[in-house]
Partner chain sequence: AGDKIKVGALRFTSHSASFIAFEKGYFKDAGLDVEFKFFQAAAPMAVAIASGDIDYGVTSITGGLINLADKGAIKVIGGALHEEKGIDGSAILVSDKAFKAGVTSPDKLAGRSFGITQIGSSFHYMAARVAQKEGIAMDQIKLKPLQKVGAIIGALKSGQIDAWAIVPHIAKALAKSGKVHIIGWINDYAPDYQVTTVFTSTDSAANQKDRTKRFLAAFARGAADFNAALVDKTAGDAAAEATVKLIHKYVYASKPYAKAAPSIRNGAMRLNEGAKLNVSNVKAQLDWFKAEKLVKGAIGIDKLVDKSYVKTY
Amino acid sequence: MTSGSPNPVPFRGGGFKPKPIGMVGPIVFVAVVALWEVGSRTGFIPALVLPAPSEVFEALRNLVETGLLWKHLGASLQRLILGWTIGTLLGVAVGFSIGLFSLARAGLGPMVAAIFPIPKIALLPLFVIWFGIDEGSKVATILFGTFFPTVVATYGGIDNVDRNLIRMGQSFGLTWLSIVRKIILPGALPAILTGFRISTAIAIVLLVAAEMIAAEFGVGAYILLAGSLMATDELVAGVAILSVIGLTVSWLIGRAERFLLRWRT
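Next step in my check: the chain by itself in the form predicted alone, please.
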């Protein structure tokens, strides 16, 4: 700002920081559902193609009243949490090893690059042979699909940490462990948490695919049964349940980001 300027320039240190506008999302959602309901009732949207939201709500209400919702949801959440947690922990550990140690990068990096592009759904029959048709194959599919994006996000985040900060820590005499804990880990956290979001979406997709193979309970099994019976209202209800699971996980990761990355504000 020059001396005597009548219009001082405001401080923009916050960068492109999004401003929360709480009511926009619910308003858009309600508007879309209302248009969908009107289109279904007027016949513009055929019932066989897409049932009305009121019919989907009725299917959800029946699920709650019969108690099947909690059986399907409980089975799916158990598989999702177990597979995603183990896959994420292993992915972070391997990602840090590749990011910090040259020997691990030389040995594990090419292997991760070779296996990561393989569609994990294609390996589901192999997991059935290895782990059986019960819970083992389903959890293994989710674990395997979660592991690789977490590895890539973790060591990619480490590679993007500003090397000048690491040199500064070394010049101040910080130990290797202190540099990792105070510089590398905070710098890589945004990428790691983004990897969590991606791996969660992949885990939900693999969960549905795995549950469509010999699962008595689970959201995927419910959707498969509804589709085979052409019960589109129940099918869309199952998809809505998956959407709620995804939104809940995204909200939890967002809360974790605000807590762990509060140093950026």
Second form
Amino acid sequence: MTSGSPNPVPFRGGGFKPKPIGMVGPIVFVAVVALWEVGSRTGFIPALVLPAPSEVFEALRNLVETGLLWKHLGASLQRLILGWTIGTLLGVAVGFSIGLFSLARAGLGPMVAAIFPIPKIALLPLFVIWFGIDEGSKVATILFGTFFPTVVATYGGIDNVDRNLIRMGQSFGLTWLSIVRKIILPGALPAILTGFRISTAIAIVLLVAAEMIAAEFGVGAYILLAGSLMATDELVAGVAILSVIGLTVSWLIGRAERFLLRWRT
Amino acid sequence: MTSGSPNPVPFRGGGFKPKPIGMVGPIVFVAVVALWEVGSRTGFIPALVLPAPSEVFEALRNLVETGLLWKHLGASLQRLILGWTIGTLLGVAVGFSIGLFSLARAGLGPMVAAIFPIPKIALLPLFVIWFGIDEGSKVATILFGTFFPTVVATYGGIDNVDRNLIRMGQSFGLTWLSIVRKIILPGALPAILTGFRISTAIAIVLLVAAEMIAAEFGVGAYILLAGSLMATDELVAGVAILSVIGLTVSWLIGRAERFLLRWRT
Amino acid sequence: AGDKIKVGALRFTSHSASFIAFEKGYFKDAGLDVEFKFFQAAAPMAVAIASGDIDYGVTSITGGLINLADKGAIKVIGGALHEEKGIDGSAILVSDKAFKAGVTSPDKLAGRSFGITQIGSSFHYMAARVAQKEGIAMDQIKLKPLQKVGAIIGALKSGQIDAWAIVPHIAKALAKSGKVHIIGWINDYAPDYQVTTVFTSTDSAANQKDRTKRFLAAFARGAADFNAALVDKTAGDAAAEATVKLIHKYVYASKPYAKAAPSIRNGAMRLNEGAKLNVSNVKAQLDWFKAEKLVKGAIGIDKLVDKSYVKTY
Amino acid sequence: MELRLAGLHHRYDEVEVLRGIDLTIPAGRIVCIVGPSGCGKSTLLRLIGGLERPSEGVVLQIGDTPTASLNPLTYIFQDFALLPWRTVEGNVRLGLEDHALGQDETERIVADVLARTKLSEFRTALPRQLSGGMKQRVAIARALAVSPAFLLMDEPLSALDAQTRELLMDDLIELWERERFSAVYVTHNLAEAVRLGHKVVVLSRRPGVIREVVEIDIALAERATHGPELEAHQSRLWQSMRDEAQAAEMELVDG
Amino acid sequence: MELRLAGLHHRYDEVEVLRGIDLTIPAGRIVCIVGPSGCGKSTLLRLIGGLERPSEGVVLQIGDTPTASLNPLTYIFQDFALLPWRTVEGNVRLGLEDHALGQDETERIVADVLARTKLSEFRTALPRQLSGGMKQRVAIARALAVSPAFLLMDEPLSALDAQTRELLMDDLIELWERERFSAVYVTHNLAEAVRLGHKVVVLSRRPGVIREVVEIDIALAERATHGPELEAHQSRLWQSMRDEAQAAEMELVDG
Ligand SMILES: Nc1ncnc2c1ncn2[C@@H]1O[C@H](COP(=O)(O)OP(=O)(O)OP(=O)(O)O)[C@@H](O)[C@H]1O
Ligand SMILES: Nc1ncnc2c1ncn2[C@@H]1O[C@H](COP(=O)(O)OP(=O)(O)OP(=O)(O)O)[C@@H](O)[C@H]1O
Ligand SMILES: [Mg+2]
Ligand SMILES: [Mg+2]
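With the form predicted alone already on screen, would you show the form predicted together with the partner chain?
Below, the chain from earlier opens the complete complex, with every other chain and molecule after it.
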């Protein structure tokens, strides 16, 4: 650079912004499935270790043709929706009280922290006694799983609401309820929606645990049966269904976020 | 307010800041346990539904006296530490590549999104075949559980690193590696640590699933055995141990955060 | 040192033959260096044999086991626990609520719920046999898969399911509590039921014949000691006491001996002499699984059982 | 209506922030408060508006509150404090919603204040779509909507760029000429203080005490043509503050 | 060494931001760039420093780069861009670490620039403990540490309060008197531009074209005493920009 003649300034910016490359995702997916199929056909991946994708597909087709898919899906979705909705409503309510009231925070906060990390499957035998073996215990499993993350996300969100906005509301003499409804609720909404992302994922994961108890139909029950019969093709097919449910729900929440948070940059 | 004489300006600020009330947490805890004990003693809570706290305590004392507690804890902690460490290292590495490279993002991102929501317990039969019945499959279960949230937290953190700081680094002619080490890594650290909070909780939850497979010792195995014999006192004791592990780990991460992120306001 | 082998076991009295053979050195005598691997359930044990993580196991015939055999991974090579007339075998239980509602004998099970761990488990098979003999159509009995024995116990005690069938020591202990009643015995319905079998991987059945024979011989010695001490009670009280003590090392280890001993004694069901195998009953079970569509394909008895090791009947 | 601060003291835990403030804020005038960073200007404003309780002393309102005023003491904040999820119109409505005014009256007020702040075209825009100056205009519109008796402004222009600041200052002067509102105007910027204040109160470094009160007798509308005079006021104020400002600037924020 | 911009054009996707910029930035002088919000001032600075590639045209360095310069073109940003996890010293070291200078040399440079920016006592403080003015001082120290041939400053004072801005402007003038560095100084603030610039370049509303270049021939050190003259420059610049600024301010930021 120590030369007398004019030199263009060297470029040193750019980068550190991974850009979406349109087709790579699908290509990788197709490639993985193709490799897997070839591995299975050539015996490189023994059937015992992993069924071939074609067999998994066959199992899925079977499910569709016998109409069982809708029965399983229907049963599971009903549990998911019921458990998640109640868990979420309770979780948001408790989260709001922890977020707004000192007493609730001091009393319930530590309880939530202590109970949150308890694995739900460990409590299954007790759930049977507490909630019966019908829909009760299944819905309760999912409800418990969604309740705690929702509580934590909600009060975290409330804690993060810009206090300046609240002071502004007070400076205009808004009532307590107006402040909660018009400032705190919308302000905490992004965090609550992020909480929904986590709680729906947990709810789907817990479907298998929930359907351990006396479930005739349901994707989780289907997976458990396949596991106990060592029908790996059906096992993987069931797992794929869960995966699709997960992606769908995550997409739905994405839409909800785009709609509800369209005010964000 | 429409009076001629001097009036003090009415106070309308304050509030919306729940304050910690020192003793309420412990008091609530003690009260719940005491109520529970009384309920059990009077038969209001049948033994079948929930064992009395004193029985749970007895079961814990038994564990300590027979020295089994340390065997169970030791086995479980070893699995937790091993699985979590490997899962975290891999997760951070993959998270960094997704965060830094367009190709990795396009190829691995969708894979991670699709595999994340798969419940680990559903795959247990396959894990036995893939990783054997010794420590392999147990560590793998925990590893899988921690890997995915770590990936997501890491690349989320990297995406959130202030691009201005990166441009600043470039404007001083820092090398690519310097920028990654000195700007991106510390900038993503808060998010990565938050990811650790989630992944450790998941690891503890998965302990029970992991120890479903041929585990002689381990808190999860202890809970499973208690559950299969319907020994509710031991069941609840085991769950309490998990809860304590969870609280301890969360406290440790809190300390780590305070130390590593002492530069934060 | 002998051949190192890994043996899968559940902490149940029905696995005592292995524990006795190990503790009394029968395995050592046979030149086998045994290491036990304990499981929480039978299904992963079958998978672990298929994957070569353990060499021998003892478990009931389940859909999973048959499907693994169909994939050419495992073989049944001998018999262990079986039902026998005259010895308390598995009992049929009903909850107090159902009992009070008039379900006092197995023929009244129509329209009642029945607890099982999983579809295709031995509990499922037992329920089917009872139904068949009583002339109850299978869809008249509501099967409730609850995964775990503990969950079934809880459900039965709290009256959420009506009936169950389980090995005698658990059945008797539950009956004592008064919340549950014994209304019949499985050996009235399946007198020849081969409850558990010894099995190993196809590879070791085909290529480790000598080792497998030695294992079965040592296992049979353990079974014989067990039968003599606790089933036939011909070995005297001292030997019985010693055997119970030995088993207590493995079963109910977390309970004090005084509490565990009755459970162990009550749980004594006969183990097959010389590990012989009731192939005709195994075939009957296999046919039932096929009829119920719990196993796919056309697996024959020869793919499931390697008859070359023990006497069959 | 005027405001009288009598013997105001304020402390946060052990930190003394304000000491012995006595001040009268007359009706229809703009009082500017200047002082180094952290000297307690914002705290003083919060005390005046009833958002904080003084440790000692009292803030009194003297005289009738105008009956038409929905919120006699109304703030305009430095960071605008707009609700990001509400449109321009929604933000302006916020202060009206808790008063039962009726559809038409509300609509009339909103349309009126938006017109006065030149925002009528931007009624349905969201805050993120607005430039800084427009955001502050919305905050002003919102404040005007509740017909305040006093405007309490905490560095309302300091988040804006220099050019926008110039433009909004002209707007504020124009507005005052029309409405003759009373205001307390907190600022760092001496140029602003001498442009807008009928009275400039200089606070010392923390704990803030009143160091000087400067009256500026030129009519607001005429100040643009009195450059040198204002310049003189400004540099006198700067001389009296410079050392304290420098010292305040070189303090560590904590430990 | 001097910089020459020849026929610079820049566009982001369909948005044309800069059009036909020709400009020479001589050695040892401060060139101020002013213009309404969004007119492309920051973009222009990024083009000059090589952080962005121009769509058309070229930025040339003419003459030898001083051999002692570790980073000939060095930025000072509006938001300071300090690494919050490094102390004052750590931030200053950042630009030196990738050059193998040796322990002693690094230490000497750090101590020197901290002394020059009056920060020696605050070596181990973290950014969060510093006031805005001190943060900007650290950013200046960090820039001086790499002995730049050109300082590229993007509104370096606009995030600060008015009083601190005054103080730092005096510091910058003092520094320039000692070091005679070359600089491109982007600002919104016409007062700053006429206080610091040997040459003030006025850009039009987007797409930015050069509208006017004003040379100010008063020595920097003497400007304080030339109030009226500067005032005249400033109000002439303001007249020429006012309408464009107003129009730019009333644009929605997006759809
Ligand atoms: N809620 C609070 N709790 C504790 N201390 C506070 C609180 N609010 C302000 N302070 C402290 O009180 C002092 C005065 O703060 P204040 O915000 O009133 O100053 P200011 O003059 O407005 O400063 P600036 O010019 O930076 O806006 C500062 O030292 C600040 O740290
Ligand atoms: N990376 C980018 N991608 C797309 N558009 C951009 C990008 N950076 C800037 N712009 C647009 O280019 C125009 C000029 O931006 P620039 O930041 O250079 O303006 P500026 O004069 O510095 O404005 P300000 O005074 O607000 O700092 C703006 O309309 C901006 O929205
Ligand atoms: Mg303030
Ligand atoms: Mg800019």
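All values reported here derive from a predicted model rather than from experimental measurement. Take the two forms, find the largest set of C-alpha atoms that superpose within 1.5 Å, and that set is the rigid core. Positions refer to the first chain, counted from 1.
Colleague: Superpose the two forms on their rigid core, then report whether the C-alpha of residue 168 is displaced by 2 angstroms or more between the two forms.
Modeller: For residue 168, whose C-alpha is compared between the two forms after core superposition, the shift is 2 Å or more.
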